[in-house]
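Single chain ahead, written as structure tokens, the form predicted on its own.
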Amino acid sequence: MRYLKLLGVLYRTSIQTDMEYRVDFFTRLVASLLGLLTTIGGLSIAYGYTSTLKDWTYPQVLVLVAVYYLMDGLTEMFIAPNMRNVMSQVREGTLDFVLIKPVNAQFLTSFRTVVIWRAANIVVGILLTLYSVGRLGNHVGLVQALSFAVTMAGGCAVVYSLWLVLVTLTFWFVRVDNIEQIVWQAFEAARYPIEIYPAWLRGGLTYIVPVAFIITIPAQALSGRAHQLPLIVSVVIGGFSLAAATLFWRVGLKNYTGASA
């Protein structure tokens, strides 16, 4: 309880901020808006020739540009500005008084701020979902459902590890701009069925970057293309990546000196 009344007060505080800037929320939206018409032209050329492509079929690919809108958003609206935060703390060497607070610190540098106007992507994601999943065909019922969810955790669970690694490497390298890019690069990637790419990049989006964990394995959920196998691996994957980069942010606090080093 603690923690969730400290995080009612971060929130509280970060959307109050948020409301000088109200403008911003509609200027990100038209350009969500404008991306999600660039993606779908194009989807919808290619569908123009075939049916399906490696067998998703238009409707199933709509639920995957869906799913990765609604990522992009949770990413951008929770995640990455509170690391990015933490970057520009290492190197400025302020993360000094986020440490002496008398509360857990992994919990403080990732959960610090919320940027509400990044909802935008959310909004977006969501109405996209209602479209898709009514043109399916089949009635999405209580298991998909819990299905989509439990894979949305595990791929939300994915994506903050990776972030906290990323993060956790500035404690040794101060700057990781250039890794950020990549991991992006990748993420951008995930938007099309993973299958359409070959052998070797769509291994490395699964095992590497594991994007397919991210995006696609909860789009196949929802379309109910998505097996109990997946289902469980994807589960795996989010508790033991999380699991891991909590690790790592330990070791890499005890190497982490200070401003006064």
Contents of the next structure:
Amino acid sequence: MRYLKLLGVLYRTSIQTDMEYRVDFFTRLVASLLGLLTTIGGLSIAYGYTSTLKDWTYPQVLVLVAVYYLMDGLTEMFIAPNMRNVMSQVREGTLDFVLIKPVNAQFLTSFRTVVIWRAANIVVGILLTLYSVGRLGNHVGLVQALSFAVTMAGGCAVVYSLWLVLVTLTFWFVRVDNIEQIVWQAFEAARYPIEIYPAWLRGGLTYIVPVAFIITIPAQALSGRAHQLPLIVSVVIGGFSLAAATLFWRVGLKNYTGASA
Amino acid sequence: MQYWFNLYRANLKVSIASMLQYRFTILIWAVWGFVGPLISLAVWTAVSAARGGAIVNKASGASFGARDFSAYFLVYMIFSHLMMSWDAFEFAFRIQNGQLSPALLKPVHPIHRDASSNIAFKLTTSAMLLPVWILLFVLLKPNIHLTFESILAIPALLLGGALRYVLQYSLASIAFWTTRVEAINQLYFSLDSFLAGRIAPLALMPLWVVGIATYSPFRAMGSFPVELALGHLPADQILPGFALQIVWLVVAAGLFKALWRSGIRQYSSVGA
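Show the same protein again, this time as the form predicted together with the partner chain rather than the form predicted on its own.
Following is the full complex, with the preceding chain placed first.
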């Protein structure tokens, strides 16, 4: 309860700051619509020559692109800004000020800010989800919607854990801001069905940077391609990675010695 | 002449030294160059597998098999690395945090230092990536037949690189007025994806896209050198292609001069 109140205060203050940069939202919206147009244009050229791409039909791939936008937006809005903050705090030694506060350090660092204008990608993602679900026809029922919600939650847990592990690495290596790029490169690849990649790369996208659980499986769930097994796997993987990342963070925190002190 | 030679030599030395200091960092940035072309290659390989053979564009008569796609996107990957430029994306940050001000105090235009660091990046990362490129060629067995005209790809590559550089720097100077450049950069990137043949070989695109692409600067600094190297261009399109590269380079240089001159008056050095 106390944490919920705290979350409200933290988010309220950061939204107040963002309100000063309202035009930002429209620039980002235009940028993300243009990006969407590029992806869809490219896909429709490819689908001009074939009706399915490794068993994915065109409307199903649109669902995939929609999930990509949702996940990208959620990450850039809630997760990435906070994690980048921690990275620079470790480098500058200011993490000390966070650690001495009488609240859970993981909570405070993970939910410090929210960059609301990054919601542009989420808006685009929601619109595209609705549109592509329409294109799918009447394959989408309550079951699909529910399993979509579950797999999305699982995916969010995996994204968060991935970033938490990245941040925890800074306790030992200090500078890892570039590793972030590897995560984004994997995200870029997951804009398309991962079945199109060679086996080794598919393995990397499933087990090393698990975008398969973040993007592919939720898209499969919504388009009715997933069955019970991926659904259970998604929940298990989400819970497991959350637990493992939290444990890793605690170990890392014990190793933190403060940079400047 | 001697002056410029010395200037660039000194700048290159400094840039290369600092690139070697941060080799891991720049390598990760350089890997971004792999992502786009390899994704496109994967998509088109899957399409040709779904069709069970070569893909033929009925409108243009062009035909691509799996190994033709490997050839196109591998050469594209290397060439776009050699022609790349990131100034449009970085320049706005420099204006936002006032870093541009000290650069303006120097007796030479900042574009020269940035151009040196661009060349230094390409030299150092190409040396590092060379083994990976060779490995990819061995693994993907591209269908490449070099002809005499393939040599012409070298001047086309140099012109294309210069054009992309100057054009991006002009685009970057728009930040003097707007400070935020995400939307403009995204527009540039979107046009580049289609018209430069980044997403698909132009020969497989609808004819109206090809029509626009042929006269746009994007093909001139994108797929033109690639098509030249692979011998995809009919002989009567080679000379007009070079002419277009030169015309666009002149236009871009003029645009840059005009934008920079009025932009620099606009500049009020934020944050300094």
